[in-house]
Every structure is written in C-alpha cells, then in structure tokens.
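Just the one chain here, laid out as structure tokens, in the form predicted on its own.
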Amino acid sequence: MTSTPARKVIFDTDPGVDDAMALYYALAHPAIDVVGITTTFGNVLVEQAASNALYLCALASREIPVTVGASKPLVKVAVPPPDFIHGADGLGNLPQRVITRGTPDPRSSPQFIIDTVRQSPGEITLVAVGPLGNLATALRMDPELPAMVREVILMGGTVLESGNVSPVAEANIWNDPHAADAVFTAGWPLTMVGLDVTHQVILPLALFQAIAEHHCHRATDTLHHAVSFYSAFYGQHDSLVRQVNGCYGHDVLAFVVLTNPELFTLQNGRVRVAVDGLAQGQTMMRRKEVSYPQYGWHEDIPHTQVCMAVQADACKAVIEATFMRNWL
C-alpha cells in the first residue's frame, strides 16, 4: 500500500501572527510540503514579512526558499501595517530574537511562483493568506499560469459575514482590491476561505500554551508569545473572543481546507471585488444564475469555491492534533 505524496505548496504570506500559526501547521502536517514562501506587505512591511518567514523557518530547523514580493498595492495608496494587532515586528513584539542565518532568495516572489510552477506543472498549490499582489503580478507576467497551477486556496473576503475593515470588506482583499479581482477572475481552480468560516473558529490561547509546554521548543514558545499578543487585541475588541480568551483561526484555515476539506461546506459562484468607493474590497458573489444588466457578471467569469460553513469543533481538533505531532 502506497501513501499519497505530500501536496507541494507555495505559501504566499505576510507574517503576521496567524500567518505564523498557518506556517507551523503546514510544517507540522505530513500531507504538506512547503516548497517556497513568497512574502508580501500586509500585516507588516514586506521586508519584515520576509525576515519573519526566515526566522520562523530557522527556529523550526527548516530550510525553505523565502522571497520578497509586493511592497504596496497595485493601485490604491498603502496604509500603515496594523501593529496594534500583530505587534510592530509582526510576531507580538518579541523581547529578543536568537541569531539565525538565512537570506532571501534573490528572485522576486512573482518570479519564484512562475519558476516553481513551470518546473512542476500541475503539482503546485498556492496558499495565499495576505494581499494578493504577488499572484496578480505573476498572472500578468505569465498569462499561462492558471493552466499550470494545481489549485489556489486563499484566506480572504466574506460573503455573508460582516467585514473586519469595513462593514463589507475583509482586510487582505481591502489591502489590494485590484490584485484580488485579478486573482478571482484568472480562471484557475480557486477556493476562498473567508470570514464566513474563520469567524466560526476561535482558538483558545490555552491551546498554544499546551502546544508550547508539550514541545518545549523555541519555535512553539515564539508562537505562544505571538498568539498571546494577538489574543489580547481580540480580547479588547471582540466580546465573543473575549469569552474564550483566544483568537480567530483565520490563516490556518486555508491549510485545514487543504488537508481536511470534508469539514467545510462550499458553494460555487462567480466572485468579483469592488475596487473603489465605500465598498472597496467587498467580495461580491453571484450565487444564483441570474442575468444581471450590470457589466462584470458575464458567463466568462470563472467560478470560485467559497467556504460558507465549517465544523468548528472538528476543525479545532485537527489543528490541535497536527501541532501536537512530533514535528520539531
């Protein structure tokens, strides 16, 4: 009996506390092979994002190519990183960092995506959990890319749940709405993991304390510190999360969709992004086959799989079991 090979993944990310959580879930899971990390602005500036990715990999004794990518949105004016959520360093203001080695791959993130996908056509899954400038730029550089990517899973957007940067917009999409609309309309197999499900999965801080105590390792100690800062923010601003003393799972759910899709209810529909105005960053989903007079909803727009519901308790159990594995 042969086992299924691990899924090759390029992780497009802006670490970020929940990004760190997602990265370590991916490194801990035997069904995931992270072949590269492409970084972008978002939770921190892109240079800090690359530094954090290198640091997290070094703590976990993993040598994975890390590239520097989008430093600002394609069109809109950039906004300062949310240091009140993730800390000025993106990892909850670590009191100190151990000295590690490692420098970024000299290629840009879009070029790395193109090179890696072309080297292994049909094998690479892109898991994107930040603003989508790297993917949009790669599409512009290589229009044949959608036919060669195995799958794209992105954490971003919302259909029915309220937004987290406006009443209708989620932060990753809002940060670079023009890039997001290009990604949603590219025609590759695409799954959206948005606030409709991530707001259903609240991970207790006690879980990350237990993970740190189980492993007694600098990597999980660092994650516990970062999640503590992140949870404190949510505790001040979200009464539902405050009851749990934890945080939303957000980015890690993009990988849980990859490893355990049976825990999610998905719906197909055409998704577009509002690129300006009060609704900037809104992910609008055509859920019924209705002929609309508004331009932009024509039949050539590809379908997106959107996660609309999640088995939250089962999801949390998968996350806990994965982190408790012997992976460090």
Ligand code: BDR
Second form
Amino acid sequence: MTSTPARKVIFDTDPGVDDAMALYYALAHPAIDVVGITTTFGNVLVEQAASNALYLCALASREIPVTVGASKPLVKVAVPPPDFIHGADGLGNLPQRVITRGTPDPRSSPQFIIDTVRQSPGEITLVAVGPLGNLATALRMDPELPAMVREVILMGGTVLESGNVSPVAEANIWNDPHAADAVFTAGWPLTMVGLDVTHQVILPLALFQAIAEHHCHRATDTLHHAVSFYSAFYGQHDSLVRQVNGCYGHDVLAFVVLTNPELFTLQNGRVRVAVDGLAQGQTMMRRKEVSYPQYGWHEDIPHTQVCMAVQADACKAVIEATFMRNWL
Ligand code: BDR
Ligand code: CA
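For comparison with the form predicted on its own, please write out the form predicted in complex with the named molecule.
Entire complex below, previous chain first.
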C-alpha cells in the first residue's frame, strides 16, 4: 500500500495560545511534517515567540529549527502585545517552565523561508498564523519565491464577519497591514482562513482537559493551562463563547484546511488590505467580475481562495481525533 508523503510545512507563528494549539495539531497529524518554525512579533514580542516555540517543541520532544523574525510592523507603529488574551508569556502565564535545551537557528525567519523553499522547490507549504512581516520580507528579498512555494495558507482577515480588533479588521492583518497587502498581491497559491470560519468553531475547554487527561504529558498539560487562560478571556468578552466555556481555535483551522479541505467552502476573489485610516487592516474582497474603475482592483491582482463557510462539528471532531492520536 502506498501512502501520500506528509506535507512539508514551515509554520510562521507568534505563539500565542491558539498558535500553540495549531503547532501541536500539526505535530500530532501524520499528514503534516513541520520542517521549520519561523517566529514573529504579534501575541508576544518576537523573542518570547521564539522562546515559546522552542519550549513547546522541547516538551513534545521534537527538534525543529526555530528562527527569530519580524520584531515590528513594516510601516505602522507597533502596539503592545495583548497580554490580556494570551498572558504576558503568550502561554497563559505558565506558573513555571521546566528547563529545556534548544536555541534559535541563527538565520532570520525570512532567510530561513528562502533557504528552505529554494532547497525543495515546489514542496514547501507556508502556514502563517501571525502578522505577515516574515513572508513580506522574504518576498522582497527573493521575488522568485511565489513560483517556488507549493502553497500559502494564512489565518487572518475577514470578509463578511465583523473584525476582532475593529469593526472591520482581524488582528493578524491589522498588526501589519502593509505586509499583509504584499502577501495578498504576491501571486502565489494562497488560501485565507479568516474570522468568517474561525468564529464558527468554538472549542470547549473540556476538550483540552480530556486531551490532557488522555495523554498525561507535560505538553498537553501546558496546552490545557494556556487554553484555560485564553478561554477565560473569551468567556468575559464574547457571549457566544461564554455559553460553551471555551475559545475560538483560530490558528488551528489553518492546518485543518490543509488536512481536511472538504470541510470548508472556498470562494475565489481578489483581496486587498486597507493600510491606514479607520478601516486599517480590513481585508476587502472583490468577489464578482465587476469592472471597478478604481485603481487596485484590476486583472493583475492575483486570486486568493477565501474560506467562507466551515462544517464546524466535523471540524471539531477532526481536531479531537488528531489530538487523541498517539503522538507524544
Ligand atoms: C489571530 O490573532 C491572534 O491573537 C491569534 O493567535 C490568531 O492568530 C486571531 O485574530
Ligand atoms: Ca497567531
């Protein structure tokens, strides 16, 4: 029997509680091979993001290169990290950390992306779940990148659903709108997993408790602790989530669309990002082939596949089944 080789993925991330969830989903899933983790500022400062990525890998006994990348947005002024959502350490204020080894790869995140993609042209998928400065800088450093990457999947943006940092903007895009616009217009095969679908999938805290009890392992205990903190935030601020006592899984859905695309409804369109003003960070999608006279919506803007709907229950079942595998 032949089996499909696991998809080689560079995970671009700002861990972050749902980033940690996404990373562990990827490590648990046999169809995904995480070949590198490129970190960025976002939920925490970039040094903390790299330290968290190394820590999460060490807990799960995985040796994966981790790099340090963007420390601030390309153009806009940085804002302080949202410690009220992810904790000051990004992992829900862990009471203590065990001593682990591991230091970042000396290359910058954009350099690592370029080197890895050039080593295996056509094979690398970029799954990006933070502000998009690493991808934008890699594009600037190596304009041939779009032709060599297999696929880009990003968690960010929203089309019809309201934003989560403003009425129209999602956090990852709002954190670096100039970088996001460069990524949406680069011309690589791109899938956007935004709030239109991530706000449909509420993951109960009880699931992470069950996962921790099933594995009895420091990695899943750490994830359970982090998700408890994160769920408390959502419980206070979101009446829908409060009914469930849980959280949105945001970043993990960027991997679920890779492993289970059949659970998502995709629409093709041209996406641009508002880079400043009140609508800063808004992802605007031109869905119909209307000939708009305004510059910026012409045929030269590449298509993005945007996730517009998701089978939420099936998605939760896939997440649960994956975490319950024998992966630790
Ligand atoms: C996104 O913002 C971050 O806080 C999360 O990690 C996720 O990537 C959701 O808007
Ligand atoms: Ca994230």
